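Only one chain is shown below, in structure tokens, and it's the form predicted on its own.
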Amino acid sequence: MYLLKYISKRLALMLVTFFIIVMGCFVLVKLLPNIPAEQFGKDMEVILARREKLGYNLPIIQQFWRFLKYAFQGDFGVSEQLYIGSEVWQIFVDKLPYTVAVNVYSIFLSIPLGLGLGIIAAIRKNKWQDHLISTGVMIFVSIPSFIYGFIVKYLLCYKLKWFEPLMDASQGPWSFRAFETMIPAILCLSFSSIAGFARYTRAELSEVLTSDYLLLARTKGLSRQQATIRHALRNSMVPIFPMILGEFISIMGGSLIIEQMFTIPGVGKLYINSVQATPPDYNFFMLDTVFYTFIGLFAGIIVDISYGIIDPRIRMGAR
């Protein structure tokens, strides 16, 4: 009962937040000038018809309600800059698998390495292994992903020539060729995630290893390894697993800069291009804004709810 009430409250707050963000972005982007219809040439009639449907000649607030009406039907209009006359929803769907692919690969690399390094650092606390891992974690957490992009491109692609600097998307997002040319981008996305998982795992496991119930388990005859595997790891995963779950939910969020740097034709690159266009491609911008906003808010809710599912002692919404 408490959990259901908590979920309902969080969903209501999410919808309100989502509505405010989308409305603010819509109003701000609509204050920019539209492209004169004459510049579209042979596509002029298509563009004008869709503008009429979406109410471009109406006041902004009426345009927003009309935008919501058609957005719920999957109609976000047509591109007026990047892919003139094409349905933005169809272009978005075609590019989404590339974003999902590069982020799925990076997560599957990050989770075992991050957890493994965190476990080693916690077990070898205050030893040289712990100091080495902790120093590396602080460095990798502090550096933005696009800096990794420059380093990886220079060292691995140009100097050592281990990988190609740009992705080859000719065979689809899930082909081996795509994976092979995605490796530099996957590494760039993985570094900060590995450091984050290692930091949280070390902190939680170090605290559990010094708890009273673990000392009691040792006095009852369990070896250090048995006590760590049976009790310490199990309890330390309670706050860490929701973090992993949140990463999986957020995989479609993509990486705006990394996709641009390695020419991955995903929704992140599409978002950047829609903003960089002069004037911006309004319909692509709004579709990407709706998508990223929803993914971010929804991931937060799932992470919070998962605490109560993983550990029944945590009663979300209870007083």
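So that the term is clear: the rigid core is the largest set of C-alpha atoms that superpose within 1.5 Å between two forms. Residue numbers count along the first chain shown, from 1. Computed from a predicted structure; not experimentally measured. Compared with the form predicted together with the partner chain:
- Once both forms are fitted on their core, a CA shift of 2 Å or more is seen for residue 49 between the two forms.
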Contents of the next structure:
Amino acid sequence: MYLLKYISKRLALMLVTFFIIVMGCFVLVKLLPNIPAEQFGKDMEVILARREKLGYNLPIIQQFWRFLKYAFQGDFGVSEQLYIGSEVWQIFVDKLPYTVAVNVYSIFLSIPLGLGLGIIAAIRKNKWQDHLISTGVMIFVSIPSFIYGFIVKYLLCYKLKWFEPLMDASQGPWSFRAFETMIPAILCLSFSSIAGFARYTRAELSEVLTSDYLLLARTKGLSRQQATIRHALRNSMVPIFPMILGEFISIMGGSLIIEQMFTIPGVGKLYINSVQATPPDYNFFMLDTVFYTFIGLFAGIIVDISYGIIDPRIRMGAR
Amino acid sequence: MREKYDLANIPKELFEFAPKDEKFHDRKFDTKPIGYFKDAFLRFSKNKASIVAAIIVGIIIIFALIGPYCFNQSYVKSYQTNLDLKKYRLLTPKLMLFEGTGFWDGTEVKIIGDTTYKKYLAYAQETGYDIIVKVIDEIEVNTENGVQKNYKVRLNNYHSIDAFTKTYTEEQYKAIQEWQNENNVQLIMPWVVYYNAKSEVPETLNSKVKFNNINVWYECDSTGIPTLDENGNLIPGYRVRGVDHYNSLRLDGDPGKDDPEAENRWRYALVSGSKKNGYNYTVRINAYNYFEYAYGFEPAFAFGSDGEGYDIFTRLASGARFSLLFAIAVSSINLLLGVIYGSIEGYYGGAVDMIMERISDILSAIPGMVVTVLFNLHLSGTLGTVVSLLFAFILTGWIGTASRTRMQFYRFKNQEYVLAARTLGAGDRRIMFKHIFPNSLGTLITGSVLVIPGVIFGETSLTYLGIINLDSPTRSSVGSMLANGQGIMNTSPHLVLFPAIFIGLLMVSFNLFGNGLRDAFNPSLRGAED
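Can you give me the structure for the form predicted together with the partner chain, which would complement the form predicted on its own we have just seen?
Everything in the complex follows now, all chains and molecules, and the chain you saw is the first one.
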């Protein structure tokens, strides 16, 4: 009962925040001069008439109301720059799987590796294995992903010729061909999340390993291995699991840079293209804003709620 | 050694009277007191990794400060106007220090075909600068047309720049000739037969030079492979005779060298115009020597040159300077805003806290990219790109500092000493900034140091993606250097290598440095390492 109240309170807050942000962005976008591009290939009068019909000349608040009404039905307007005349939502939905694919692969690679390295570092704390892993983690967490991008692209794609430098999206997002050409991008995305997982796991596990109940478990007669696996690992997963969950949702946001670098036709690339077009394609921009805001908020709330479910102490503390 | 007494029955004679006429004082400490910051400094200097990181940070700052002035300024200044710079594009890194070692000396290893090999040898003979420094390996490849010979060679990039043509007025032409005589460097080369500067189409169909290239000065076939005389030497194919008003250094083998009036002397300029309006001279110029003439030093780019012919070292340094200044500005403004906001939140608590916390919640949920783009679209026209970028980073940047400050205030505001201060009549502001705030100084300083790499990363990503464009002949940013280099990374990796190394080093060292500071300022970690 309490949990339900907690969740609904968080959800309501999230919705309010979401609404305010979207409204703010909408107003700011509408305040920009939106001159129809000449290359429409149609009469200016036709364009203006169409815009009139679409409500471009209404007061902004009315336009926002209209935007909300249609957005709930999955209609975010029509592209005016990039894919002239196409439904923005449709294009977006077509692109989303690429972003999700590359991120899902990357997270499947980084969870086992990250957790594994973190566990090794925690168990062998202050031995050479720990120092090696911790140094690596420090370096990989700090260096931005596009630096790996350059290294991977130059060494693996150009010099050793193991992979192709650009992604081939011709056979759909989940085909083997797509996977094969995505490998460099997956690697680049994984480095920093592996390091992040490893660092977090090491911190949590080494804290648990020094706790009293683990000593008790040892005195009770469990071997070190048994105690670690049965008691320490499980307990250290309490904070780690929500983190993984949050990561899993925020991967939808993807990485703009990696998508740009390896020409993955995902939403990030769409976003950059829509911003870089002159004039920018505001409908795409608006949809991407809604999407990114939602993903960010949703990931946050899922993490909080799952903390609450898994760890009763946090739930009690929030009361 | 003390004797053992029965403490219950200490003999009377062991007791002494305390001197009555002296006052007792506490002894002064012989050691110096260690304050909070000194203690932090001591702990910081114990951490070896942080010390190394601090040194690297220092080097980076010095690089950013003096780097932009470490290269010939007349060259840097000519970025906006001088079109000749394009001739010196994509040169590999060269340090004079390593000249001839094969490492960092402007050479690169390449595999070239037989034709190119022969051409390079011939070009080198004219200019006197070796293009092929060393033949590493000869490779035979079987093709459809039989066995073809390829060479794996070490090429000197600086010597293989093509010659080019330039038109001068009479005064300039004379000045160049004087410069040539003074420095004994051949700048103006004799005109070649097969190349016409104006239309770039062959002027005369000389049967002996059949390859249209400005470098080809020798008799050759239609692929540019030289035809040799019976001794195996190249046969010059220069234009001869004609008016050139040339009276300066001449190449070896020129009949005009011994007798300037010789019939078949080589021709050094194409003259246009008339005596009345002044002559114009179109000359063929040796690119390597021209650089020395125009800028006063032999070409050597420490980090190579980029696609526009700009020196990467100075551009990287000025990009670094911008990044650092920008990050420091963002971090200090954030610190100020965050401290004020967080103090008010934390001190007053209750409804004020709740409302302010909701506001910062909402602000922090806006995706950074969206903020940047909106600010850029709205403000870059009126206030400039840099200002709009600054606003974008500040809009959400202060939230971290605010929440840290707020936490510290919650921790300290109910302590007795605050109550004491209030009882003595201190106002809210005094309590906030005189009594509570200094407690959180260490945390906040550390926090704002750790903000710097984040801001630099954000700025680099945005310029790399091209969402913000800071690239122009006069200024640059690390991100746009990376973006410009990535297309030709396969052939000229140095365009990307140096900016990437720079950003990587900066990130790692700033993070290590910041972490070291954080640990040092955290008294609860005291003695944890020992």
